[in-house]
Structures are given as structure tokens and as C-alpha cells.
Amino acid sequence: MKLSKRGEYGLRAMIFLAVHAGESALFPIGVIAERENIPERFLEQILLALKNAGLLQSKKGAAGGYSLARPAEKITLGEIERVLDGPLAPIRCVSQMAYQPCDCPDEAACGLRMAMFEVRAAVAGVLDRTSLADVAGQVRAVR
């Protein structure tokens, strides 16, 4: 799994609003895109993304804006990662999602493979656990 910018940005995103719910109903595109020092055109289509997903709600026009579609606490950051940038796996033999056969002689036996299914089931494990909530609440702590 390698984080792109694509990733990042949403994940960042998402993080704003969660970590924000209270003090408005609705940001816009561009105030997430100041706040974040996120590309704002790179910003509507990584948005538009995880609305599609059912993750964000959105209104249009003047008093538009972006929210989160479910409870932060129902969101994880394991979600919104797949989403954006696809499996989570290292290499396709250990995907769950995108499995496709590598070109190791005995793929059973496969020491790489091992190791990466390791890599991939850790990875997972954080990022399926960790909710939108959990991050909201480090940063609130933090702040």
C-alpha cells in the first residue's frame, strides 16, 4: 500500500469535517481546500469521489457545501483509503479486494507472499479500526 496524494487529501478532508461536524451544517469546497492547504480543483474531484462512495453529502449553490454522509464514528480510515486508492495490499497475490496470482513457482510456499499478507492484514487492522471519531478526538486533544 503506498498513501498517494489522492489518498492523502481525502483522508485530510475527511479528518477536517469530522473534526469540525459541530460548528457548521455544510463547507464549503474552498474553505476545506484553505484550511487543509489542499489544490482545490484536486479537492472537487477527490470530494466528488467519496461522495459517489456514500461517504459525503453535498448541496450546491451559494449556501453549499460538503458533510459527512454517516456518523464519524460509522466512517473508518480504512474506507475512505480503499476508496481513493484502491487495495490495501503491498502486492495483488495478498489482496482481499483485486487478488490476482503472482509469478512465484509455488505461491503456498512463497516467502514474499508471507510476509506481505502480514504486512497487509497490519496495515488493515489499523485502518479498519480507526474511525473518523478516533482521529477527530486525537486532534481535539492535541488542539
Second form
2 protein chains.
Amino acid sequence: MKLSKRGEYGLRAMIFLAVHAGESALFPIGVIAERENIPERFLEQILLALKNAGLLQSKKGAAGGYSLARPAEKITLGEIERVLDGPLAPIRCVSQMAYQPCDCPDEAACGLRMAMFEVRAAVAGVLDRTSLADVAGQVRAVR
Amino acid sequence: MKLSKRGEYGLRAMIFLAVHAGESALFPIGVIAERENIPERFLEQILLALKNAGLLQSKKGAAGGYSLARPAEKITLGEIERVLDGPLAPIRCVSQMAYQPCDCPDEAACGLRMAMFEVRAAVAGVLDRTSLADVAGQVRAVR
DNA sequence: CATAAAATCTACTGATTTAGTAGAATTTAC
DNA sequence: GTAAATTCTACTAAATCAGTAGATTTTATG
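For comparison with the form predicted on its own, provide the form predicted in complex with a further copy of the same chain.
Full assembly next; the chain just shown is listed first.
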């Protein structure tokens, strides 16, 4: 049930952009990496993936950088996590986005499946209902 | 956020024992493995770990086998999962059982931490509140 | 127009974790 | 005494993870 470094770094970068959106229109990778203690070349890959998924915008060249592709209210943590680490479901046979049958004798009477269905719902409930704006709001409230 | 095969097999075996507890006092590994489609030598290791953690009882020798160490009402899925895959928290800095600081600049104002705290609570909420008896009841209701 | 700062694309690599296998010892019912 | 079972320890192949590296393209600015 662990979050990968890829997921961790990507979420941190997206939250960073949401929190600091007012300060600058665009943030280069190097700035995000330095402020969040993330290896720069690794973050590079991650942001590229998020851009190809339509969650980030970028501008090349000098004075270029990244920004959120949509308003922070319209991007959820669930979307980000799915791009970076795949389906949220702990087991494929309860995945909404990427269902696959498991090898249990009878799926309809599978106790594990019933339990994992609830786990998936609980995780997706949090992640799909929490937007970057929600998180940014919480962060600003603390500082 | 994925469940390992180790966790999957272990949970399946424990649920099997809870569901079929009435039929026999003891089930040998081979029987569980066959009925649940689990590699026998692998399951062997898993059940041993669950026994050493106090969740299973065993009897050696001919006519030996495994059974739950406590009534099914008193064993939760969360306990089992922690034995097999470690802490439930997606990130160590929100783990109740195995906290460790992360390397974000300011833990108190870390948006990722706030969000993952909720995810951990959601997962633990399901797993720590669901007992093997609950699952067994659901399975019996379907058949 | 040259230069520097930035993203982009593709490939590679070392370390760790996962998912098992294997062998030998021990215990117990019959 | 033998067969059926758990127990203990070690090993290994494959996959995944975390990160590096090199070369290219784009763009602002002086």
C-alpha cells in the first residue's frame, strides 16, 4: 500500500505549483526540484509524464517552465496518482479504470474481493474528492 | 497502492480458514493451497509468518495443519496486512505504527502529508474495522 | 545572430523488492 | 518405522524502482 517516489515527487511538485501559482506564471524544473528536495533529472521525467497526460502546461526555452494545465480546483490528487503509479485499486479485480479478473475460484463469492472493493472505494473517495486547490488551501491555512 | 501477492495469498488463506472453520479443526497447507490456487511452497512461508505473529495456530505431523489462533471476530484484516506487507500508511511520515520523518522542507506545512494522512485513515478505517468474521459472513451470505 | 536557459526525447543502469524454489530437519499419528 | 505434516534457512530469477546520461529542440534576450 505504499506510494512510490515517483508518485510522491509528482504530487509534491503539483502541490507546489498550486500553492505558489500567484507568485509566477511559470516555474522551471530546477526551481521546483531545489525547493522540494527532489533530484532534478528524475523530476524532469515525472513532469513530462504529467504534461503528456494533460495535467501540466509548459513553455520551452529561456524563461520557460511549467504551470498547471487547468485551474487547481479542476485537478484531483487521484488523477495525478493514476498517471504516475497506475490504478488506485489494491487488486486488479476491483479496479474501475483497469479491471482484470483474478484467479480466485469464484469471483462473486470472493471475500478478499469484497474487502478490497471497500478499500478501493475509501482510497478513491479521498483522492478523487481532493483537488489541488483543497490542498493548497490547507497549506496556506497553516502558514 | 497495490497489494502484494504475499498479502493477497495470506489474506485469502486466512479468509478461507474463517469461512470453513466449522468443517474441520485443522487444515494442512496443501489443502488451502489447492483450493485457493496458491503456490504451496510460497504459502508455507506466509502461514509461518502469520503463525509467528500470533495469528495462526498449528499442529505438526500427520493429521496436523493450521487454524486461526483466535476467534474470527478478534482478527482484523489490518493485522494480517501489517504482518505481511508492513505499515498501511502510503508514506512513512503519516504512519501510526512506524513513523519516520520525510525530507520535505516543513512537515507541518506539507500538503502531501495532509492528504496522505487522510488516505491512511481511510484505509486503516476499513481494514482495522473489518474482522475475518465480517468477511466470512459476507461470503456465506452470497452462497 | 549568438548564446544561454529551458523543455524534450530516448536509452541505459544499479539497487531493491517480489515471487517464488529448494533442501534439510523436526514432529506426530498410525 | 513410515508417511504426512510443519519448520527453518538459504538461495535465485525476474520485475520494478529510482535515478543518470546524452543529445536535441525551442525560445528569450543582448
